[in-house]
Structures are given as structure tokens and as C-alpha cells.
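Only one chain is shown below, in C-alpha cells, and it's the form predicted on its own.
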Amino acid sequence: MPLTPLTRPLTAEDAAHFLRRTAFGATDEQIRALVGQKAQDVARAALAFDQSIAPGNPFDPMQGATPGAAIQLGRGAWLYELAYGPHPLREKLALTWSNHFVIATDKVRNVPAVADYLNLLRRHAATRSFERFTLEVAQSPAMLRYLDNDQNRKGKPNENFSRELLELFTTGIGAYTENDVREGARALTGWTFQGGRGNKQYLEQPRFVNQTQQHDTGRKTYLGQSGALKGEDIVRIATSQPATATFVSRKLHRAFLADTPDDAAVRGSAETWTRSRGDVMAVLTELLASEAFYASRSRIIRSPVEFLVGGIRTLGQPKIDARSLLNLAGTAGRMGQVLLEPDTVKGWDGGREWINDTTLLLRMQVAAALTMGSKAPNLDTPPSLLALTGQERPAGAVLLSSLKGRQRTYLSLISPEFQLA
């Protein structure tokens, strides 16, 4: 059964929820231009994005003097757009699909392809064909030399990637053998990049490049469907497989419903999944518009970069120095968030394993840097309770409305019902 959608009007809270599920969070204002709107035209015109970016960024990979600083300032431009950016749930969306395609840039020391890479994240944030989606991240230089099908060649296939895009792009564990793997190596041949390889061509662009002459040509058999089967074949049958549907929903549950999705709710999303041949924006249409959507509340643990982002959103963008922001991008690392830099390929866990003493004390650190600091912004007309927790008298409102601006603002973004969202 498709997910049954929301029939009234929103509330105040039921507006503070989808912002902050979609937006990271949001201002008073913002907040109420929502009240008594309809679901379904929220959530059409949250997914009505573009690909414009904030003005004024101040970090330009290009101009790193090696390698590694020029990581170091695309995580800072990332995490800019992050806070400052015009179409949040865009970013929120990349954010998502770059712990679902993951790559790292420990290995992909390239700024272009990193930068493409995190472009082609965007412009497909809600794709009309996931099938579209898997095939130009497959082809992207930053993917085929993570996870190295740039070596894989007729006589000497590598499997790394033909395994991952089942196991972890696709249909997850148990749809598929080894010999799909082996096959779909095989397949995959030839499929290499040119340019930009090595420490001292960081900046130079690399492109996808097909080489005939090293793609095996032979008969193969994937997921029960035979031929002379090339790397396209391969992604056509692995993105149409029934648990693709399922694999994929549940990756976006988790990400706008709950940690841990509810196995019927995920069903309904597969359905229309399946229905629409693997059109994301229709299930994003169906999701942020449904009774499940609005019915789940504080079930899902922010990640360090919605805590960092979250907060800069909520206190209403305020200006913080380029400095200042690198040196958040670096916090969230410590808080074990590295931006396009996931623990292991299959990606940040997630949930619980965001939290521990470690990382609960830097959050605090960045609530009261954000608060109480030095360069905290004008806290003179502080977000309301609404704003912070999502609700209009949280548990603690009696004892956090008695308190002042800027200790009221730094308790509330310490407090459960923010970090939970």
C-alpha cells in the first residue's frame, strides 16, 4: 500500500518538524510561513529546487597549495553551502547519497572529480530515474578510482565495484552470488578515466573514458539475464531488481523518518518505487507529504554536520568567519563526521554510533561557541522554544523560558529534543 498522506492543515509543530527533517532547521518565520499549509504542497515546493548555490563562499579548492589543503577548503565550500546554501533539503539530499555512493577523498585526491562527484550528488538529489543516477556516478572519475574499476580490464577484472554496486548501491546483501560479481566485473571492463592521476595533477580535470579494446566482449550471465552484456546492461538489471526498491527506501527512511524505518512503512515507499521504475522524486513527493512522515517525531539522531548545520539554520544564518567554519567542518570530523570522507565504504552508521561521552562533549562545545562565545552572534531576539525543540512546550519550557537569551539558546541546542529530530 502507498504511504497514506497527511489530510490537514499544518500545525506550528507539524511546520517545525518538516523543517527541521528537511531543512536541518529554521526561524520563527520561516516556520510560520508553513502554518496551514497543505502537506502535499510543501513538500512539492521544498522538491522544486534548482542547482543555484549561496553567493560570496569563501573557499575555492582550485586554490589549494597540495593535495590535502584542497580537500581540507571543499569541505569548508560543502559545509558553507550546508548552512548558507538556498535549497537545504537539496544539500540534505547530496548529504544522504554521498553516504549511499560513497567515495573518499583520502583516495580520490582529485579536486575536479571530487567537486563533479558532489555536483552530479545534487543535480540528482531527487532524480526522476535512479537507474540515470547510478550509471553517471558509475562512470564518474572520483567512483571508478575509489572503488577501482580503473583497473579492471579483459583478463584481469576487478571486482571491487561490480561488488558494491550490488551490496551496497542496489539490491544489498542476499539478492545476489559471487558469480553475479564475477560476471558483473566482467561486464564493467574497460570502464576507466584519463587525467588527473597523481599528486601533481590534483587539479587537473580527469573524464571518463570507455576503452574498447579492454572490455570483454564474451557471453556473460547477471542476476538470470544472459548476453554479450556491457557496463550499462549491468546497471539497467541491477537497478530494476525488486530489492533495489526496498535496499534504496529504506536508505531514504532513514534519513527523513526514523533510525530504525518501520519494515510497512518502508514497503509502501518500495511499492511506489517500483510503480514509477525508480523515480526518487516521486517517492520524496509521496514521503515528506505522509501521515508516516509527520507521525515520526524525535526518532532520528542528528549527524555532527546536521547538529553544526542545524544550529546555524535555527539562529537564523548568522555570519560566521571563513576561519571559524573550517574549523567547524574539523569539528564534525572529530564528532566522526568527515564530509566526503565516510569511515569505511558502506558508510556512517549512523544512529547511536554518533553518540558518545566524546562526542557529546564537543557538542556542547559548539552549542556554547555558538551561544556564549566570543564571536557568538546577536542573540537579542533568540529563537523561540518552537524553533529549538520542535515543540511548543517541550518538557523543560517552564525552567528554559525563565532563563536569558543566549543560556536559554545554548541549553536548548544541548538539550534531547534537539539533537533528535
Contents of the next structure:
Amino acid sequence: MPLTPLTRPLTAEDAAHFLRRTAFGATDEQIRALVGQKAQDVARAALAFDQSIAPGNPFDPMQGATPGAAIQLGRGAWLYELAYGPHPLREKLALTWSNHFVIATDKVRNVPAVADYLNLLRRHAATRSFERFTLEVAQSPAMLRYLDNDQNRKGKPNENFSRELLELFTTGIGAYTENDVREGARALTGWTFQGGRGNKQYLEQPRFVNQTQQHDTGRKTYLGQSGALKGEDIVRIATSQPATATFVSRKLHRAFLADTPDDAAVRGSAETWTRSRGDVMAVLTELLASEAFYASRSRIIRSPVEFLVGGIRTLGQPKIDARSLLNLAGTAGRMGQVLLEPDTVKGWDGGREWINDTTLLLRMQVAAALTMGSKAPNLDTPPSLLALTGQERPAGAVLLSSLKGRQRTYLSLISPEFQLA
Amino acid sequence: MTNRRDFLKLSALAVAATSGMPGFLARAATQAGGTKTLVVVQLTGGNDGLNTLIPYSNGAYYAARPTIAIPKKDVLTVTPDLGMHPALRPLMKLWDEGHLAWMENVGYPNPNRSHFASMAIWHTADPSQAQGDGWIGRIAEKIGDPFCASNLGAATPQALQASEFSLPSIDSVDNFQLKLPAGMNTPFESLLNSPRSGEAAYLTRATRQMLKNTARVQENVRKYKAGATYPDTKFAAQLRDAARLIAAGVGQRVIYVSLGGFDTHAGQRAEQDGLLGTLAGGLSAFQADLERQGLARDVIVMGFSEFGRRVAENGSAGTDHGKGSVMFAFGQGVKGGVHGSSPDLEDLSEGDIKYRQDFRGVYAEALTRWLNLDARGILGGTFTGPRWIA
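The block above covers the form predicted on its own; next, return the form predicted in complex with its partner chain.
Below, the chain from earlier opens the complete complex, with every other chain and molecule after it.
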């Protein structure tokens, strides 16, 4: 069964919920602009993004004096786009995909490769073809390097990418055998890249190459299909498995509906996925206008990046200087979320895993910096409680209303309500 | 500004507000008892056991690894068949004193070569992968004190998840303190007192627990003065924080630290050699510190990785995911030596070392004979293993 669409016109709390999930948060004015609209129209409009980016981004990774510095600047550039860019849903999806097709910048230290990878996530943010998306990821120098497929050669297989393609990118555990991993690795032999290797070439553009002389042309059997399979075949077979529809739909539900997704709702999206042959745009359009989506308030614990960007967007995108933005990117890391560098290829688990003593303390520090610090924005007209908490009458509303602008905003940012979306 | 009054006020609030806590969190920490501490070291990514405790007398080892084997002349001999990786030299003193144990061929039935499935199995002590909570989380439930175990690092591993709560993660002891702006104490208290449900209630509980934990640590850690110089690594800094917590006597029975990067599919020698050096440097400083503080009698260290790696090297001078591997333990309470037989390189399982000792037997020894806890209740069964506690 496809997901049931929401039929009522959006209320203020519906609108606040939609923008918390798809735009990290919003001002009272942005929320009010959606009130009374149809859920389908709102979802379609949010998904109708292009590739334009925020003007005036102060960070240019190519100016980095060392590979490490360049990567830091790249993180700053992305945080700027997340906080100030014209298409927050595109960036939210790119962030979600960066936690699905994981790479890590401690291993991929080449700046153009990382930039290409991020642009690939943006271009396919609401892709019409998950197969095409996966193929481009598989051939991106960043991924080839991260999962060692650049070293996967005929007779000398390296199984790293082949394993994660199944376990983490497509079907998930339980839908394949160890033999599929080995045969997939054989099919992927020869995919590598040229250029951009080593610390000195960190600004050089690497290019995908298919080294046919390193490809194992023999017969393979992969997920029940046999033949002289190539890398493209492996990607096509893996992405078209029924298990992939469910596995990736569940990831989308974790990003947009709940930390602990509802199985029936996931099945609904998986059916749409299967019917549309992996059309993520179709799945998302249905998802973001569904009753299930609007019934899922406060079921996602905001990640560190969502917390920071949510704070900035809820405060009306106050100007924050470049150094402070870099500090914020670093703080997100200390809270467990270094952009483009999850701890492992599985990505961040999210949910309650974001919360512990240390991360709570850091969230309180960030909230204080955004509202009370020496560079904090003017809060004479503080955000409304609806913008801050997603509710018109949140817990502690009387107390919050009695406080001055800065204090009210600070306390709201460290409240359980703001931590949730 | 933070001051002592704020701490006291907030911690008093946290104590008074335990009625909304899940059962085990609300009980007083009277059962914590005991003075022994277990430090668990996780080597993330699948450490290659064969290049850690090296079967240097076995020709099959050198045949399978033409480029990445550790040359015999570099091996730190510990038995006629086995020797330690040269980067582990800082741990040789412990070996010579009879306080370093190696457990050979450790694993579990139906090995899983996924990093995450396998790590979850080690964390939950459940190869069927049915359990969500961790074995250390269950220790905390048994003891009845959510602060009896903590992780040093930014993210809480699954091993420290209890059914209703995750145990503390302390990224840095120095920063583990609350800084509320002036005048915000009372409103913050009131805000936390509003009734909530679902994830909002979870966050409220987590915040209260944090207030309590930070107060407890800060009131005690000032007693500590380092007794050794630690290397300049994040791993060593976390071990130094572990020593501080132990010296502070805040009641921690299990402390968890991790060192990542062992997923050596390519260029293994450079990667693993460096990591083992970081490991040994940090651990030997930690041990020296404990000895100088007079705490060494009460602390042991136990290390593991989610799996070992394939016997034969791959075409990238690395190794792919394997099965059985080594564990290590050290401390004055540890019976040194190699527990278990040398790996059999002629009888492999899909190219991997077969496991011959179940890791839950290794855990059981620490639980019953070191922490004096009922291992059966924590591990969900009776497991016997090497007698590695002295």
C-alpha cells in the first residue's frame, strides 16, 4: 500500500514540522507562509530545487595550504551552504546520502575528489534513478579510494567495496552470501582512477578509468545471475533487488520520519520504490506529503549538524563570521558528526546515539554562544516559540514567555523540544 | 560562569528528581561495591591478529604473506612459536613480569565478516544478534549505578547501552562540566520539571543524569596528579583520563576506550605498525601511571577487535576481513602467558583462522573472577574460557 496522503490543509504546527524536517528549521514568517496550503503542493515545491548555491561563501577549499587545511575549508564551505543556501532540502538529502554512501576525508585527502563527491550527492539528492546514482558513486575517485576498489585487480581481488555495496549501500545484511561478495569483487576489477594521489597532488583532479587489462573477464555468479559480469552489471543487479527497496527506504524514513521507523510505513515506500524502479524523487514526494510524515512529530533526535544549522536558520540566518563557522564545524565533530567523516563506513547510527553527557554539554555551549556570546545576534525580537519548539504551547511555555529574548531563546535551544524534530 | 554553588544546586536537583527515572537508575548506588576496575580497549576495524602475535616459526605464515609478514628477526619472541609485533616493545616489560596475557584464536560461532554485525556481537555478547543492549550496560543494571561504567570518547558504543539509557561518554575530563549562564539555574530547573513523554522524556532524563555525573567527576578529579608522561596521542589522552577517573575513586568499575583504523585492506604494514605503536605507547604509560599512583593492583586491561584478518595477503599489500583473532589482557591481576594454542595455518575456514575459544568465556573470567559479578546473568549463558585472571 502506498502511503496515505495528508488531506487537511497545513496547520501552523504542521508547517513548522515540515520545515524542521526538510529545512532544519525556519523563522516564524517562513512557517506562516505555508499555513493553509496543501501537503502535496508544499512537498513538490520543496523538492523542486536546482543546483544553485549560496552567494558569498567565504570558504574555498582550493586555497588550503595543506591537504588537512583544504579539507577543513571544504567542511566550512558545506556548513555555510547548509546554513545559508537556497535549497536546504537538497542539502539535507546530501547530508543523508553522505551517511549512506559513506566516504571519509581522513583517507580521501584529495580536494577535487571530495568536492566532486559532494556535488554528486547534490545532483542526485532526489534522484530519478538510484541505479544511476549508485553507479556514479561507485566510479567516483573518492569512493574508489575510500573502499580500495582502485586496488582491485584481476587475480588480486580486494573485496572492500564489493562487500559494502551489498551490506551498506543496497540490500543490507541477510540478502547475499560471502560468495556474492567475492564474485562482485571480481566483476569490479579494473575500476580505478588516475591522478590526484599522494599528499602533494591533493589539489589535482583525479579521473575515473576502467583498466580493461586489469578486469577479470571470467564467468561470475552474483545474486543468482551468471555471466561475464562487469561492474555496471553488479551495480544494476544489486540496486534492483527487492531488499534494496526496503533497505534504502528505511534510511529515508530514518532521515525524515523517525529514529525508529514504522515497518508498515517503510513497506509502503518500498512498494513505491519497486513500482518506480528506484525513483527516489517519487518516493520522497509521496513520503513528504503523507499522513505518516505529519504524524511523526518529535520522533527524530537532531544530529549535531542539524542542531547547529537548525539554530542558525531558526534565528533567521544571522551573519556568522568565517572563523566562528569553522569553529562550529569543529564543534559538530566533537559532538560526534564531522562532516564527510563518519567514524566508520556504516555511517552515524543517529537517534539516541547522539546523546550523552559530553554532547549535551556541548549543545548547551553552542546554544549559549548563539544567544549570549559576545558575537551573538541581536535578539530583541526573538524567534517565536513555534519556530523554536515546533509547538504553539510547548512544555514550559509560561516560563519561557516570561523571560527576556536572549534568555528565552537560550533556554529553548537547550530544551528537549528543540533537540527533536 | 560556573561555580561550585551551581554544581551543588544542580546535582541536588538531579538527585531529587530521580522518581521519573527507570528502575535501575533510581536505586542508590549502594551495590556498586568492590574496588576493582576493568579497562576495555576496543581496536576498531578488525586488527590482524597474525601480525600482532606472530607465528614466526611457521613457514605457512611467511608463504601466505610475501610482502606484509613480520620478518623473523624483528619479532619479539615470547614462546618458541610466537612473538609480538616489534611496535609492541613497550609492553615487553609486562610480559617479562608475567602480567601480559594473550588469548589465541578467539571468536564465536558462525563468524560474521561485517564490521558492524561482528562489532555488535562483541558489544552485546550475543552472536544471534537479538540483543539491543550491551554487556557493559547489563553490568551497570546489575550494579544499579549508571555511573559505574563509562566510555572515554565522543560517542557511546553499543556495549554501554542499557535498556533505557546509555552510560556516560566522557570526551575529556577537563571539559566535563556544566557552564550555565548567570541567572539561568532556576529557569533551567523549571524547564526540566515540565512533564514530557516519548523522546522528549528521554532527553530530559539524559540531561538530569548528565548534571549528576558532571558534578560527581568534577568534585573528585582534582585529587589526581599524573604519575607518568603519556605520548601525545588522543588514545593516550583518553587513557590518562581513565587514570584520573580511577584515581578520583568515583566508583567506576568498567572504563571503555577505543583506537580505530585497523581496517587494513591496503598498505597494511605502514597502517598497522603505526597503530600498534600508538596502542603500546599509550597502554605502557597508563600502566606506569597506575603503578606510581599505587593503583595497579586494582586495575586490569582487556583488549579485543571485532575480527582478525584473512591469512593470505591480498593484492594491495593488505588483508581482507577474517574470523578468529587474538585478545590481550594485562595488569598485576592477570596471569601472563599465551592462553590457547598457536593458530593452525593448515586448517583454515574459508582462508581464515578458525576460532577455538569463545570470547564470552574470556568476558566471563573478567566478570566472575575480577568484578565478582554473576557472568551467567550478564552473558545469558555459562561460558568457560582461559583462566587468565591470576
